[in-house]
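The chain below stands alone, shown as structure tokens; this is the form predicted alone.
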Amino acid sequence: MKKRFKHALVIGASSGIGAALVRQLASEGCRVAALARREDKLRELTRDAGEDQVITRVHDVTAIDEVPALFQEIARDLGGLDLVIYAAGIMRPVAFDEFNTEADLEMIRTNYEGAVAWLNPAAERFGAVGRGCIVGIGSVAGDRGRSGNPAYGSSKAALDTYLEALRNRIARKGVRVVTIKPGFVDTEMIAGIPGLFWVISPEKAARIILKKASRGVREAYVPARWRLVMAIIRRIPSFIFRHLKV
């Protein structure tokens, strides 16, 4: 059954998919809390989406100690909460023969640890009331151990497994947990990368994501044709895959 959301929290809302999700939700009459590091981008987002519909908080998802109190504050200020979306994510450029531990750990902290810090309290709240929807924005990059950017792919694979485990824990209580795996989306993250295909706009991605969330699907590739592509890639034997610089 399709659900219309009334109170939503989007973590990682300053640009790209996160900002598009805020705009789309606000246009549908949903009250939205938008969280991001960049205050100037949040002000711009509020002007675009409407000050009556959007509240903002400046927050770095690696500041995990801030999360419990901030989560409760946002739920109170919104007047409720029925949708939480973790859209924060970074992908640092890594040369094929580069091993930059600090850059790798930064991606893991943002893409995975921040998600756990925010989605744990969401799961606890929704599980207690027996309703709500959690959405995690993963990536097709998490479906296979790609040599091109090991930490990015593994952070998304970890998020995928975490969301599945969360779903198995709280779905029986009436809570929906949706894993989203986008392909290439026209954002700052992929700017300057050559040879990309099937690139879609953040706005199109947001429309698909909210459609999937409202229906409570377990997992969705965005757009859907990536499901077939990744099914093929997962079946490539390791002795061949290791020679592909992807």
Contents of the next structure:
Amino acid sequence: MKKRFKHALVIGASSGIGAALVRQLASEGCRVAALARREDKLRELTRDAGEDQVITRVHDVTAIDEVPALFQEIARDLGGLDLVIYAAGIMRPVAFDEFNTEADLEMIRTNYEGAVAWLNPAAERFGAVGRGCIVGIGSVAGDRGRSGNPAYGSSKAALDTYLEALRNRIARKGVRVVTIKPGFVDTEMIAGIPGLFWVISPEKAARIILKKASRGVREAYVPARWRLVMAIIRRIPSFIFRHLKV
Amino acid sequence: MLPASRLEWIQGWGESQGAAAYLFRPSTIGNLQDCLQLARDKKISLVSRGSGCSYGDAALLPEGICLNFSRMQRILAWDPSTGIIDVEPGVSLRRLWRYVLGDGWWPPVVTGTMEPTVGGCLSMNVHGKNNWVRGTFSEHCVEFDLLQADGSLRTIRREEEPELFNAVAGSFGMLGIVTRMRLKMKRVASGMLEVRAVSAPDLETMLRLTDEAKDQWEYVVAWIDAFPGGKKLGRGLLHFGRHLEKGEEPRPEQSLRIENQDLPEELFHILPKSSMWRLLKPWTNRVGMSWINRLKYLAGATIGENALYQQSLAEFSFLLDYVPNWKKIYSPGGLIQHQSFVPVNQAEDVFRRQLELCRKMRLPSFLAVLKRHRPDDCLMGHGLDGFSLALDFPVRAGKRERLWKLVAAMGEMVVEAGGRFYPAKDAALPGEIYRSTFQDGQIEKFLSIKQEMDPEMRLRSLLAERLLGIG
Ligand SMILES: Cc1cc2nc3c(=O)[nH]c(=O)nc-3n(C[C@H](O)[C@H](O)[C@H](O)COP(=O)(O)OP(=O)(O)OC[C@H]3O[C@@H](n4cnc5c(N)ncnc54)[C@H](O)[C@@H]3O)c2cc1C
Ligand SMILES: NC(=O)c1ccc[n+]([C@@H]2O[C@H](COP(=O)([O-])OP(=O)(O)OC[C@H]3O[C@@H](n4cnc5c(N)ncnc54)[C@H](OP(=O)(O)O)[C@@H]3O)[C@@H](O)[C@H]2O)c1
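Write the structure block of the form predicted together with the partner chain for the protein whose form predicted alone appears above.
The complete assembly is shown below, putting the previous chain first.
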């Protein structure tokens, strides 16, 4: 198979979409650095793909001070870098009338602040060398202020706007910035949540994401049918949206 | 932390390969020592880079420190009575000839472009169109200072330590950083050459004429039209040059003035040369290039046949600088070159098979150059008593793999014939093929010197990793 990327960094790689991305990249011959908190899960990736192919680092994205040095160290150990994917994310279950500030801020720190901490150095580097691809995994949940999970949705909305701004800064230097908005993907994050539909496997999601990344599209819904759905949902006036159970 | 602001995308001259590295521009030995220390602290390696004229990956090192010598280009001492000059490594051949010519001297070995630095020339041990007569660059170097990987500086003189001298020269920067060198220039009585142009209808004639000319002319170079096969295979034009001697020119002090050497800015007095490549670009494909090569041959073989004329030293020597930026015709994929060195007796057979293979694989060379060589003394040298054929190929999306296969296949032919390869021109050769051109024990010897002088492998490059497994 043709190698689309040579050296990739996946943040949030121990399970779900991130792990599937690591496996697919490695199978194409790309060298990958996989980051997350759970060491045992990361070790499985190395075991399956080989230490030559996948290197791992235990890292909590909320430890923002570690990021700049770690970023440089990973580029050195990989021997280059042309793709950075931010897939780390959490979704804390919140009841409809619950306001849990601690849980909300944790989501914001992981889903948004961590992304800024990692993608800033990525953007600086790629901008300087005039090439590279940045992928951020947002969510359809960021497209509207749904009542179900205010902090999760807004962390993804913030990520969306941040990625758009990055793109506007560095696209002209030859860097691709890709916003991915998955619908439902069969991972630990949504395990046990009832009433989901159009659920795809993380492998399928990873396949689509890598295809979009190599083409350098600006934004992709995964799978694509969500684009239409979200286009409609985005156009529903707020005073009606308020009464809908979505 | 390494300063992120120093990170740059650096490419080989052919622009078919590149890597991100931290670029430093040291201006003193102290700066260089700091760079070595920084690399040690950060557990990374360094690569020296002159003007980056090596076609492939010789001066590339991903995520390493890339040393640029543009702030180390001082002329330290010049004695116009002996022709001995002391220079820093970043001095280019351009600066060198312009500095010495007025006093009646010329660099004894120059490359087809005047951009390379003397540091790069010594480290690749370059050759000129007079390789048969003058040997390689290092033969005109008396001594050099080498900053070793441990940060210590030492002077290496050819007379005193010939073995070490010849191990460092031509070792593509793997044994240390050259920080100064002493060179001996060649006396010239005039800034002009007498040039003869002749054509050869086929490869056999081409090789014979080149060989015959080497004993009568200082400079011998041939251009080959790599497109036709059959009886016309290997046809091309030859140029021979010799320095005008005392008394042959009425006012030599005129031609020795650098202003009178400058290459004209316009072609035919009208076309600005800086945009010439734009005119060529639409022809940069198999059909277009085949016509350009054919017309060039036919013009040379008819109008130009057996012409005898005078040309300035710079014009003749640096033909490739004539059309600035000509490599842009190959963008976006860039180009690679493959230069095979083959012993005299096998040359015709090997070059014939190489040119036929290019035709068969539909990957013709757009520019092919033939030279005559003699052996050199360097441990990692590429010289031999024979000919070299340098072939330029465009790198096109989708054809890269096939091109790399072609290079390997051409390489096998060279190995069978007991030939050599030249790392400065290479980008694609598999390491096994390169290594098998050395005598038993030679590579091991080089690697043990490397191990001794740089046990931490602080000095590395993509090329050294690919060809020698250093890294
Ligand atoms: C158009 C063209 C024509 C050419 N014609 C010829 C020709 O006729 N004959 C010929 O022999 N070659 C020829 N070359 C090749 C060229 O001369 C060599 O590649 C030469 O080494 C380039 O010098 P540079 O300063 O650009 O060095 P670079 O290409 O930057 O580096 C070459 C090597 O030298 C090392 N190096 C550079 N500086 C130092 C230093 N101070 N200390 C230690 N190591 C150092 C680098 O690490 C690298 O391995 C040609 C190249 C081009 C582009
Ligand atoms: N699944 C879906 O339906 C869906 C839909 C839309 C968007 N998404 C988004 O897709 C992304 C991937 O999620 P997923 O579905 O694959 O779920 P997942 O299996 O739970 O994966 C989340 C990944 O993020 C890592 N992570 C979480 N917190 C971290 C922290 N503090 N530091 C470092 N790593 C951390 C996790 O590793 P550790 O726990 O080992 O640290 C894990 O590898 C998330 O951004 C999610 O919001 C998912």
